[in-house]
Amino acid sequence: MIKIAIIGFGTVGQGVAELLVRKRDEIEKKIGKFKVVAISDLTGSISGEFKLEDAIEIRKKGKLPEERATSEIVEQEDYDVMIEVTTTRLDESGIAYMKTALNRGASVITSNKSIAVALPDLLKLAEKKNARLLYEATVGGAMPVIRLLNSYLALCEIRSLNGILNGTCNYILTRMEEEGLPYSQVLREAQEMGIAESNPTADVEGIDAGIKLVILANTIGIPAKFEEVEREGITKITPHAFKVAMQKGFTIRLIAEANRRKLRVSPRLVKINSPLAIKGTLNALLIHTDTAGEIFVAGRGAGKFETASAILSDLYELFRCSGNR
């Protein structure tokens, strides 16, 4: 039996938790019988025996019962693996719970973008422990780029990774290039639609996009920190800037970075042709290799059960591994 627990209960843990609930006879017959021992998020906990369908509910309507901090429950609870879906905060709190997991010898699945901070460090830690840390939903949501470079690509030389990794700035400038609309009310519309965060700094700044380039630089073994980016972003470009672009064949995009010289994050012109002038919310990624050529993936890369496809994928990846059955 998998004991899984969940820490962080708001979108994405409930997600995660609303497809194991799902698709529990599919995830049984890949991986085992698994069951969820602990949940625990800032409104409270629940561990012990409980139905998952009624945690979910519980969480909806309020608050989790139980008084237990989530420290507590991370680190006295009996779990094999911990599914870690708190914030992200660029700070050594972010990744406490991992380390607590992986110091016990538990693995760690999350979609928290704070291990951009130490993951060289958190990954030799999991090797030191007999565990595993996954993390395929930091980057690019349901796009499966991390196991694409960790594993399909591990022996090629990524010689460089250029992307589109913020679906709010893609909307934004998607509706810029099509609609001739200036910066401000494409904004101010995405965020009545629920696209743009009621502050947007750090969609729009970059912050976000650099975090994911970091995550990807060191996953393909570039060392790489958040303050080493090069980062510029999208508030400065007017509807001006995307006709002239056009008129050369040309459209604008927030381009992410990575290759052994630096790592940049900022406007850059695309060809209207190329694959990264995708339109709207996706992300996308375009991979240069020494044997393997260009390869491009693209795909939504935020949301509830995007995020969480992603999270059930290293959860499959962790227990097929292991032959648990």
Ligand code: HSE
Contents of the next structure:
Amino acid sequence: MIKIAIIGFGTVGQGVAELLVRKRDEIEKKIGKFKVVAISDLTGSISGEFKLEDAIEIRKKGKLPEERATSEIVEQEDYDVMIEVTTTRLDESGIAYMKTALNRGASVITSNKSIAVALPDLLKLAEKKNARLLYEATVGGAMPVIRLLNSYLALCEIRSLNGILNGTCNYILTRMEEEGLPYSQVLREAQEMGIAESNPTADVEGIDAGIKLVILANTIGIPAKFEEVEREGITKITPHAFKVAMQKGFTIRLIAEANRRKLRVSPRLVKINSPLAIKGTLNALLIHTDTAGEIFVAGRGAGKFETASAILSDLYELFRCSGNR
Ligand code: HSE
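Next up, can you give the form predicted in complex with L-homoserine of this protein, since the form predicted alone came first?
Everything in the complex follows now, all chains and molecules, and the chain you saw is the first one.
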């Protein structure tokens, strides 16, 4: 029986729990029986004998019932894998939970982009403790990139990565391109529609894309830090710039690029027929390799079930060969 602790029970955590309920039969056929032994977030915790369905309902109505702190759950509960889906803060709280779990020999699956500040250390710790750290959900939501790089392309030299790693920016740029509207108007409408956050800084200044780029770079063996990313956001792009670009057969996208020489997030001219001229909130990644040529992937970079699907994919990866069935 696989014992799972869910740390963080907001949108993504609840999405994971709902998929675990809805897809239990399919999941158990593929990886064996599982049980969620504890859930914890800032409202409280639930552990011991409980039904996952009930925990979801309780949390939707308010707080989790036990007053045990998350750190206590992480330190004391008996679990094989911790699904760490707390909010990205680039501070140490989520990372501290991950370290505790790994030190106890449990594996960690996370959507928390805070790992950008500690990925090499966390991976070393996981190896030392014979556990695993899986983080497909941190970059590109449902778009499969981490395992693609780590596994399928493991014996390729990755020469460069060029990606659209922020759906909010891509949505804003697409509408500016298609409707000739100014940045501020599209941003306001995107906020009203719930696509952009009320504080859009991390997205529109390229911070979010930069963090994801650091995670990708470390994944392909470039020991990058966030401070090393050259970064420019999309706030200064005008409808006129789009007009000029379009007349020459280009559009403008916020491109995150990594190679052995540099890491950069900036608005770039992209040929209108390039796969990277992708539209709307989609994310995309173009991978240049030595032997496999160019590989292109695209998909939904955010969303409750999209992100949860990447977490389930990691769960499958972790236990598919474990003989747990
Ligand atoms: N805010 C991000 C985006 C989604 O707009 O792509 C979460 O990584």
